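One chain comes next, on its own, written out as structure tokens in the form predicted alone.
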Amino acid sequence: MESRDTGAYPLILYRGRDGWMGYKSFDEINEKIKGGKAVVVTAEEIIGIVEEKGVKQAAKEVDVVTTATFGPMCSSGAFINFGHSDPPIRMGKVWLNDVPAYAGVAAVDAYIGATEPSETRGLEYGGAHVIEDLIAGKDIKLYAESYGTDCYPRKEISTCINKNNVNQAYMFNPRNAYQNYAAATNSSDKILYTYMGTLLPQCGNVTYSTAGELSPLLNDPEYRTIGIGTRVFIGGTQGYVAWQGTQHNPGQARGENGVPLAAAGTLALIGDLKQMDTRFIRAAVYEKYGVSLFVGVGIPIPILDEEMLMKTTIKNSEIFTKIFDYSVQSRTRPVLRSVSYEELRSGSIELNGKTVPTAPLSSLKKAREIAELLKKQVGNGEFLISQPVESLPAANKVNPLDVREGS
């Protein structure tokens, strides 16, 4: 294998069965992308063109394979800039439908959670509602208190806020798109109420969280294309990966596809809510646990080589991952088995000498939505694919809260 400088980024070059063959560049495949003329398929599409083509003639004709997810990303928000009153105030205080949003940045900004319960309706609302009423365009109220200083007297303000007329609204999600989340059951005698849903007593269900095959790390799982500056498809809107996301932890082990067998890599995510819709961001409420938000993520991965097109071929049942027995508190839970997710997909599976029932808490439905919409708007020339200013991290270690006795 060789590269050769071809201006903005390097073509490579490999030596094959029918000799030397270039690899796509980001800069060739978006000119056929401006131009109307790139094939693109699914994460889900790819893996009967391959079959179908093989390898090698799949890897020349196709120049995007589009992936997606829709699910609860409980580790998302926005900031909002408000916009000054006349006298000015310093927000110390910040309180959106009664969901209090963290003020301590500027005197204007704030930044909402989307597990932020409200105040008065408790977890029948949360900060992921505020923002999905937000992006559905309706008026939102604002309360805030301040202290008052010289600059900013003002001590109290009341009024209603909408995406017009507020300056800034973004969403800056921590942690999108888990690489790989594992899978939950309960083996105690009572009903759990966890952000892994309702699990029931003596392992009386399974719950699990993923798009599986369709799943945009899954298909990049050694962050070839995906990385810091990468274009995605967030809430409805264009967006980019601002940076690794919390939590990254793609040094788990992995099987012989390189797909990491327990939760691993994870994005932070930037997007202009006001471009968003609520067709992709909705909220969610969790019985006696609390509130979510159902994110939906969608990223363009450009085939440069034979290999990056394999990758993106995963099947389901070549995706593993494990089961947690959430009845133990400790964040060692036991494992309680691997599994594939075309077992979870089957709507069963056997655990412990019996048949368990499974179901998703993301919704594949969407995702397909997602994944094709996405398709249509990079053949038409309206997505462009990015090369990432920086790769994400491939070894970090996550480690734990050490909570020591008078500290």
Given for the second form:
Amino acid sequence: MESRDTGAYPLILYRGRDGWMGYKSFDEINEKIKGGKAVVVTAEEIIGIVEEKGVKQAAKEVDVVTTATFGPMCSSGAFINFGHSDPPIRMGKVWLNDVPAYAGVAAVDAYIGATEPSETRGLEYGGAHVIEDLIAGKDIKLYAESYGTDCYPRKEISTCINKNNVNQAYMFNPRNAYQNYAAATNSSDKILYTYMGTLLPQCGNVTYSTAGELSPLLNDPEYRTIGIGTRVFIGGTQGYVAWQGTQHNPGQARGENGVPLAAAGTLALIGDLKQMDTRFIRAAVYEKYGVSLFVGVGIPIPILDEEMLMKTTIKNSEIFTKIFDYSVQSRTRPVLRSVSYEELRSGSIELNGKTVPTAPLSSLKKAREIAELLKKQVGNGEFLISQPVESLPAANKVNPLDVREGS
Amino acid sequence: MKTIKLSLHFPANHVTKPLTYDLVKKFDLQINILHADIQLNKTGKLILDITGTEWNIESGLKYIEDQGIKYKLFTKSIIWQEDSCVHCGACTAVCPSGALQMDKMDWSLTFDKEKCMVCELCVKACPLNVMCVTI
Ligand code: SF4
Ligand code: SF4
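Condition change, the form predicted alone to the form predicted together with the partner chain:
Next comes the full complex, and the chain you just saw is listed first.
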């Protein structure tokens, strides 16, 4: 046995009779990444590798497993600092291409939320489109109003901005990368237009939204390597986990494998919008529901030991979710059945004795593209892993909002 | 030879079998049924591709009319702007004809124009406005 001090974690290697059983530190894996020597595979590839080589050998050989997802994530948006005009204005209300942005922060700061609709074009254009247009380098019409102050006399401004002439433009998404999510159907006689897509009457279809076995938090179900400060791929650039996401619900019921059986953990992500790429960020409009934003997220998981490796070998057949009836307009919708992602991916499932077609809403093809790209970037030393500076809460519960008598 | 796409609307109690049979036998037409929605004792709807010579198609259409069956020719078609598609699959949730499907290997969207019955449901269901109708 040898022991070295590698900073945060002492590195201990055991060389027992049956070979290597040790622990690789974040630093040690990063040294390999910097040297271009890290062995990186995707969360789909690792399944076959472990089947072929066994856990011990695979844990020894593989350093990083890449995960990814590309789906509509409503809880997204961006902070922008416009710079000061002359004479200066303390922007009280801000519109970007006629989409209201929140300006209740400092003089020339604003937050454009993805789901905010345009005041002139309605649901066809919204905050998500402003974000996509900004990333594409297009000019955006800025209009702002103010009541005027002694230090900020101007009362109105109308100009154009783009990503090169604003100071900061960074995406700050309060809730991304949901760890598992509900599947949806509709038992009513009416067609329903929802954020889960168009749901046909009489349970005519089932929709689901996940990258399943490739999805980040499903490969690290207990948040061992993904935490605050984790470097992530977001929208084509490198960003970070800023905090637990809103509605983070680690206390969700879990299977024996530790994987949540319905929506659980979430991440708040941050990343430089100026460096993003419209291949990985796309505005979306769901019929009669509204605007949302497709966000591409990828997270590399360091294979610290055999246990971590085992978590990344999760398969679609071992991940379950619940099918909710979205025709019931209540916070607690009835659950029609529990279903594995393998079944959902097969194209149809049995529901109340009927064969019902299933359809995805998040793009597995794009998620794979991100996982592959991340694999390349980690492999050639461009993308380092990072040890969380703080863990995500492992237990808390989500509060409902009840309507109470005011005081 | 040419191919046309049309929908047939049957009155109640009409038997459909002999009609397509007659079109094949009497007018030498090739029939491809894209979608059938026939409920017993109720009106029915059939969407077909018909291939044959111009003359045979004309005669076939007249024959359909003579049987008391209404038909409508499809003049529009659906265009999939593949370059801006993200292959999410939302459109496959509503496609009644199976024209839109996910490839189970690489999970890209596939569009089989032949099967499309131009119901336009996908146009609204696509969150990126990738499917559009042309006249
Ligand atoms: S819904 Fe639109 S973007 Fe999604 S797969 Fe269909 S055509 Fe492509
Ligand atoms: S119009 Fe769209 S939804 Fe309707 S059949 Fe054609 S491809 Fe399918």
